[in-house]
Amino acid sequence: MNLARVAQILGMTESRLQGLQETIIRESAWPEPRLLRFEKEASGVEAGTVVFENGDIAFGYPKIRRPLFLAPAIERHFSKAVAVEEKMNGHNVRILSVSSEMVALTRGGFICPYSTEVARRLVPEEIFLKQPSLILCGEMVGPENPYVAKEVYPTDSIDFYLFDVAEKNRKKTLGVHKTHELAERFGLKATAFLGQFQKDGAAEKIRQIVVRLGRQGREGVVLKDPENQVPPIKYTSSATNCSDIAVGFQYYNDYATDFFLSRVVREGFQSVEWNESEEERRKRAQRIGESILLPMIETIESKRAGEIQNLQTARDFEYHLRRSGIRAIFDPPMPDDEGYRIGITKLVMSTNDKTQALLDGEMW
């Protein structure tokens, strides 16, 4: 690996490379490709930047913020124009080619071989062929997802949605329009494209769809400049904002404060900058109430099942669910029609723990 060029492609001296390398650069062997892995930000690097063996560089795909007050961040951020995507709820990937292979990385900048396979039998190896430097940026989602089981879109498994597209050995990425001609290109499933809209306007256009995927149990929103000039902004239903705290709460000492505050106060601001009316709050209330108290007094370990072609990529996935640092339980393969089905009990030690205590009499 020459060094030199990775370290100039990153936009670092070749010494502060070297350094990082004995700090927070961390190298995977396994699998195949060998990478170097940035395990945080530095230099201007995002966490999750991969450089392979090859010299390949996959920076790391940047974290969209989050505004509570919606009208005001649109003026604030946009120019003219606000682009508005679906945000899926599932597990952020990056797909690319490396020596001719196609791999999936994690957003923590691991390859996984469960979302690997997914990758090879949904994305046209046409696409690495024609522009090899490319990288799909995008979200696996459905109800056979190990990290994140969702049944609200329409696929009885797991399917790829792309959102972006970047290229190897660059930060910057496509755009919202050439995202979505490079998918209808190459027969890929995108993100649903919302509308546009001039920012005058858009956060009552924004409010009207975010009020409808909710009710769909979807996500939420992701807004975009259509010419790609400043980074994208996130905005997220009333109804993903009370499932995640309902299931932070059936796990209630696994989670940081931070996460059941940090949803309650976007509900806060929501209902205030929509204008609603007393009846409409105290429904906003008793669903913030029930996904805090019901799942909590039910706490149950969840169990989440994936579909798995090939054994050796189950127990491939479960080394690296344990490097991840996510302790589960995969029960022995069953065999079916066209492969096998595996079942996964993810283990959340210190919520249960602390409840047979709490239980057996100890002080909160």
Contents of the next structure:
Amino acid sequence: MNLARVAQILGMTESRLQGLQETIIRESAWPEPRLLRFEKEASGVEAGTVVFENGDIAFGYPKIRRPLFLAPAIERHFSKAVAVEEKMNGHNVRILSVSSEMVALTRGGFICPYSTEVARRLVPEEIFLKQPSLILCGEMVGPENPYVAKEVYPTDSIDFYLFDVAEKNRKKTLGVHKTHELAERFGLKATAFLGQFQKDGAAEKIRQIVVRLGRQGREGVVLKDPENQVPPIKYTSSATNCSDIAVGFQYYNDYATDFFLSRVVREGFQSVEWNESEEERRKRAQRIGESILLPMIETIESKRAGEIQNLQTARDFEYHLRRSGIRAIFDPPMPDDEGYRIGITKLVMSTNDKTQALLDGEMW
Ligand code: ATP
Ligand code: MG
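How about the form predicted together with ligand ATP, since we already have the form predicted on its own?
Now the full complex is given, and it begins with the chain already shown.
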């Protein structure tokens, strides 16, 4: 690997790069091809940035910031218009072709064997034959998504939705309009484009969109600059905030308190910005309260009742999950119409053990 060239593309000196190789840059040799991975952000290089052994570089997908008060944020952040896309709830992948093999990278910069298999099934090879340096950034969603399983999307397994396009060795992505053009040209699905609005009055239109999405159990929106001059921002529905809270309280001891606080604060700002009536506020309060208490009670009761709270691609995925710090149990493969079905149970031992200890009378 030509270190000077890599450092130049990453925008840092060679000695800085060498320094980072001893700290935050990690090597990953499996699955092939081998790669170097930025475990954290450094010198303006996003976490999840990958340098492959052949020298190809895929920059990490940038973080998307979240305003709590939408109207003033739109006013300050965007220059003229705002493009609105659905925010889909699954996991972020970057799909690219390295030495003529398609691979899918996770946010953190691992090659995920499962996502790679899905990508090879869903993304036509032709795209990379015509444009070998493309990086397709998108969300994998659906009930069979092993990271975030959601039933609300029109698939009974897993699907890929493009939301951005990047190129190897380039930090900048191509933006919302080029992304949808490319999706159209190659017959890929893309995250829904829900309209483009002038800044004035956009917040109200977006409110209506977010309310509608929330009713459908959808996550929310990502707001993008049509000219791709400023980074996108994200905004989520109350339904999503509450369903996150519900999952969190089911495993109340495994989630950081900030996870809960940030979501409740989002609800507070949303209620104020949307000028809710007394009755709407009470409904919101009830929704939040139920998301907190009911799943937690279920966890405690099922523990008391003695129920156990448990959960060649599958083996690989098992290994991959383990190295990502996720503990899981894989059921033995069961044949079904299309192949094999494997149940995966995520282990959340901390809440499990804690609940037992508390039921035994231990102090919090
Ligand atoms: P962050 O971007 O702050 O790291 P996170 O990892 O907590 O966020 P999310 O809150 O889900 O993730 O928000 C950002 C992610 O949303 C993106 O990384 C991407 O995977 C996903 N996403 C879904 N739909 C879109 C879309 N239309 N445009 C851009 N990103 C989208
Ligand atoms: Mg997400």
